[in-house]
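In the form predicted on its own, a lone chain appears below as structure tokens.
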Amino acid sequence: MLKGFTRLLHSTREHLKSLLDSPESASDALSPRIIPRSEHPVSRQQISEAALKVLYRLNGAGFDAYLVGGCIRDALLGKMPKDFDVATNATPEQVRDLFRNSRLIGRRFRIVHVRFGREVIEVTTFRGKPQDEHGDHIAHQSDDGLLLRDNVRGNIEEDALRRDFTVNALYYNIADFTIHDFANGARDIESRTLRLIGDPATRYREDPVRMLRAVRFAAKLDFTIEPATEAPMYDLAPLLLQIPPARLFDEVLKLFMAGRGLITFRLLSHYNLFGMLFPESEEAMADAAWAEELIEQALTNTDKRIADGRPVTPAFFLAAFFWAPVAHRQAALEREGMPAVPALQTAAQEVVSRQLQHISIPKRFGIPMREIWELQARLPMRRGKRAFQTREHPRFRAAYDLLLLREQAGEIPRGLGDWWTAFQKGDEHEQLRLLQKVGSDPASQGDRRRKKRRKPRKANSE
């Protein structure tokens, strides 16, 4: 009898735990809070004209329409919102019928993009919890819990609990300008805390990219990741290997093109996520101290350019990320007897081929990245017209910046970077003087041309 009572007690505890860990329990524990216009700073003046058009047209057609997510979060933080997402009880087909300038996209989640010139407003239908009676064409999970398809429709309460973080479960109602807070997101914004809704391990298994989003928001917003939210990340990082490489490339752009690349890199490394994205780079950092220094300096430069409003390209920081593994393989191939230039090209191909299994790199970035690497072999070659030809190359500036970072990180001795700095700044006479000194520069020894041996003259038969 005692054993039966013990089993019953254990079963009851497990049932209560599952309820507390489930998204449904959050709705019971955290009652929705409606914040009136007089108690929040979000104004229609902060909302783009395109987003207002979508909200008012949906509202005028009899549908509920809310601004949701990051735009409300940023407005409450005192930032000017940039991207506007709309949540509604209208189906994707109904939204498309209301807006001729729209199109349905996505298979995993069906959403509508409404385009106004260059601006795109993303409209999603309220989502509900997948049930057993839903067919695979509506909702489908892998054996590991990964959501492969999730097009279950629900109400606003269910939709809020399907959001990832509490600070993103805030809904601005265009009908009365109130904010509906279903998960105490406003409280977490005040305390600058990032907290997942529901059981973190389950939510990460549903979509492992949420771990990258946690890092991105923590770095971007200067938030602290709540202990229960961060705890599973260390062990669940390998789940990222399930995500398609194309989707991960989009996430990489968001991670490193927001002006907080350095802190993002350090957080990714801390949670064992960086190696899931860039295995070649992680292995290189374990072999050479300068590899990590090179990446950090490249991200510092990228962050500064973004802060100064100057253009940046992913090709540069990707070139820096992969330079150490390329250089290591090139050196190994040269030790086997392969000439320097073919060794560099072969090493680049091998590194990129492995990387593409994790993150796809579009040609518009992959080709410039390779050109930046190839110029590292040309920069020491400065005799004759070569210096002028190299300087005119479209990727020269990026290659020159990478050269400086290599010297700064300690991979190669300083000197060549200073020469190219002076060559760019100097007038014609200074450039000629610098070219005359190339012969005595140790960095230019590889530029010496081999003299052709003259064939011996045939003996005169007369």
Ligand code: ATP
The other form holds:
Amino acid sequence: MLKGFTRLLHSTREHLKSLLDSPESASDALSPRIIPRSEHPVSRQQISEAALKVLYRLNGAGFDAYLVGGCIRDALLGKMPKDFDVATNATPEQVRDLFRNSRLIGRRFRIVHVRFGREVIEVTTFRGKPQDEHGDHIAHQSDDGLLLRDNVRGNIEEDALRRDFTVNALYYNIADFTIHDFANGARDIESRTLRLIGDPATRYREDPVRMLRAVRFAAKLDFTIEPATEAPMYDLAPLLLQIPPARLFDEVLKLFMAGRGLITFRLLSHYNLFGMLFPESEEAMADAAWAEELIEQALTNTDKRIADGRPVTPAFFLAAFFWAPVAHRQAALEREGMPAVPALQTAAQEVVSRQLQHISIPKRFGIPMREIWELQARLPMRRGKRAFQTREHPRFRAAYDLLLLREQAGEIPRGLGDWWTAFQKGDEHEQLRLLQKVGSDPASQGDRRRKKRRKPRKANSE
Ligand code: ATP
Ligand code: MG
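Can you give me the structure for the form predicted in complex with ligand ATP, which would complement the form predicted on its own we have just seen?
Zooming out: every chain and molecule, the one shown earlier first.
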């Protein structure tokens, strides 16, 4: 399979090279370069049946229908597209009338989702300029230049120029299998360059999330962000504070769940973007070197799991991201005399509620994240039945992984992690021996509280 892709990539390169060598390759954004089927490698075999159905039905009803965005970009790079976006001149209502299995969604953009089992094809009507030439009637922009609505109808040329990066503005026409390139995207795919269409600062002001998208694509595709596209990011990073927390959370998932989390983290930090998403973590990183190391280790772990095809949960990397601020606060509360477990719960509550002003964390991730933290306070307490109870906790494995990372990052001395490694591997006999060792070890912190608080309190998070 991989061989096929490599061949595909190679043939793409050759096709694109021959195109770029041709004399009329000078950029004229409004007249697209039309790449005939014989000169590009995107084949219908790379397109899902559902997407083809949508394209053919739109086309059969007399509308223009194109695949656009990430699917064409990825197909040209020899990657298997993961989802398909369709652009058309049909209105959302016309699209809806053509497909029983569809519904209108979205306020910022007017999109129709056409569903086939688990697959959803996103169909968008061509969008036009948010403002007309005279700057009147449709000014859906805030004073900072933020686009409040972006659903003015337009033609395909205008639609192309509303898109973010040149490599995301390539249109595959189902009528003749040509690719229409309005912004020299083919050239930028060839040189692996990420370039915003239009004036970068203006485009970031219109939608600051484009800065995160730049980082995400640079990391995922191994592209270079060209100088003019990267220059305004450092200063405009604070514009992200205007973005609703729910939208930022969606972006955070895409940033860290794509298998290139470590590089993504470094790029975000480089462009001052990380602190706009995770201010609590950023502050903690300035206080303790291990905080950054812990995040790097967690992302290395997550990337590796994704590469191995093992399951990953955002709860784990989020638990690692916020562990340093939680641990700092917990330590402060313990110094004031609060016992470890309630101190941890209070610290978690405070850190999370501050963080939620920036990115929202749905409960399905927030609850396990807190459980992973709570287990950090329970892992040292191993006497009696405790170790066995902790071992049975559904979040034990993730908590143990975090413990190992904390030791690796240098937050706490090594030892407890090894104990738990041995305890999991050991037979009954070995487990008893390990428990006896805890009993005779005066340094086994937490155990002294056993008498006061025999039953572990139930996690009452969220
Ligand atoms: P992937 O799906 O692989 O993450 P993608 O490029 O398809 O990448 P989507 O978020 O699915 O990203 O968006 C589809 C297309 O819509 C993009 O390729 C781009 O053309 C356009 N687009 C998405 N978000 C924006 C934005 N914030 N500003 C301008 N255009 C955008
Ligand atoms: Mg997409």
